[in-house]
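In the form predicted alone, a lone chain appears below as structure tokens.
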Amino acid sequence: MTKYKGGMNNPLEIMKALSDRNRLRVAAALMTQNELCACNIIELLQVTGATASRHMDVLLRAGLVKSRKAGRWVHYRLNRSAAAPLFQWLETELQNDLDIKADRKTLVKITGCKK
């Protein structure tokens, strides 16, 4: 059995980040998106700053997504090489979740952006 040390390299990491539904939400909205303030993830998610903050840790030290500061915004975006299969696998699962769909409809109207 391979021992993994975390980060993106491991598929347990990777599953658990994955394992709950607001992760789920913030990785397929920004499988849409090139990247998202924290701001919008926070609208987006409906949830406090200190739980996405949670949140995207979790996406982050699983190497799912990847952050950049800017002032005192952090923007996110996902890490599509670490997992690019299973990204492509998610699209396709979730292209008829109503969730997904409401919240795409949402990010249009919190980031005026369509996609």
Second form
Number of protein chains: 2
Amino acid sequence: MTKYKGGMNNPLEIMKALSDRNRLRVAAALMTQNELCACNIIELLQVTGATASRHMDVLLRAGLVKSRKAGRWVHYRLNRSAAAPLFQWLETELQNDLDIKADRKTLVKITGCKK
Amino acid sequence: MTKYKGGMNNPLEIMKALSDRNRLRVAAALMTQNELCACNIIELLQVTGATASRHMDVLLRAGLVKSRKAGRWVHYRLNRSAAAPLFQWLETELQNDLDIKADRKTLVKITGCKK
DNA sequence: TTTATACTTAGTCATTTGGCTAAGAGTCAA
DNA sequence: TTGACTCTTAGCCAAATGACTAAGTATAAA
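Instead of the form predicted alone shown above, give the structure for the form predicted together with the DNA, please.
Following is the full complex, with the preceding chain placed first.
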């Protein structure tokens, strides 16, 4: 179930959504992970559920991610069509980001265990 | 004279720099105007010189613009190489932005008079 | 060498942002 | 239906942000 449906939002809203380190980390994570549930994001960012939820809401409102509810879980994935060239550029740039690289390793562990 | 020299800065800093409406307006203006002096930017944004100066400093630190001092004037231009794909994407998206379109008209007047 | 001009820096203030806790809503299992 | 679990909403607080005024720096003109 997608709360804020599709479409391109304005560039300013998109920039604002990506101007926070934790939201940028989530976007980067979704570039390699295809899909993550809220609990994965909580574990990755090491923040409370409430905080993660609000961050995901910002990304949703900007149109950068889509959400899908499955039972008690909410799964997020990138809405690549929203800003494909932007994502592509980011993906390249973030290759060199040490924190993002560390996150990638963490994600393997997080998504590995099915707790 | 370039205060913060060339190079690519990290994506987060770039996103932060572009996550403010006024700074996005300046970036958009520099996409069509090639070069603007501080006083042009003051007039465009309708803010004090101090405010404009601080905004330009953020853009400079992010590496998105370059500055050149000529006598009493400081001229700014886009540092396109810093994030060419990003600028290209922005340029496309901002085509539909009403405020940006209005700014373009304003800029013709501003850069026209040599006060 | 004053004086004016163009911009920057410092300091202040209101608003926004991002974190938290606590309470609420929705879903599944016992 | 009760309880456990996952996520969201509301409310609070500290820190960051963007605006202003006032004072400082640098350059050019008188």
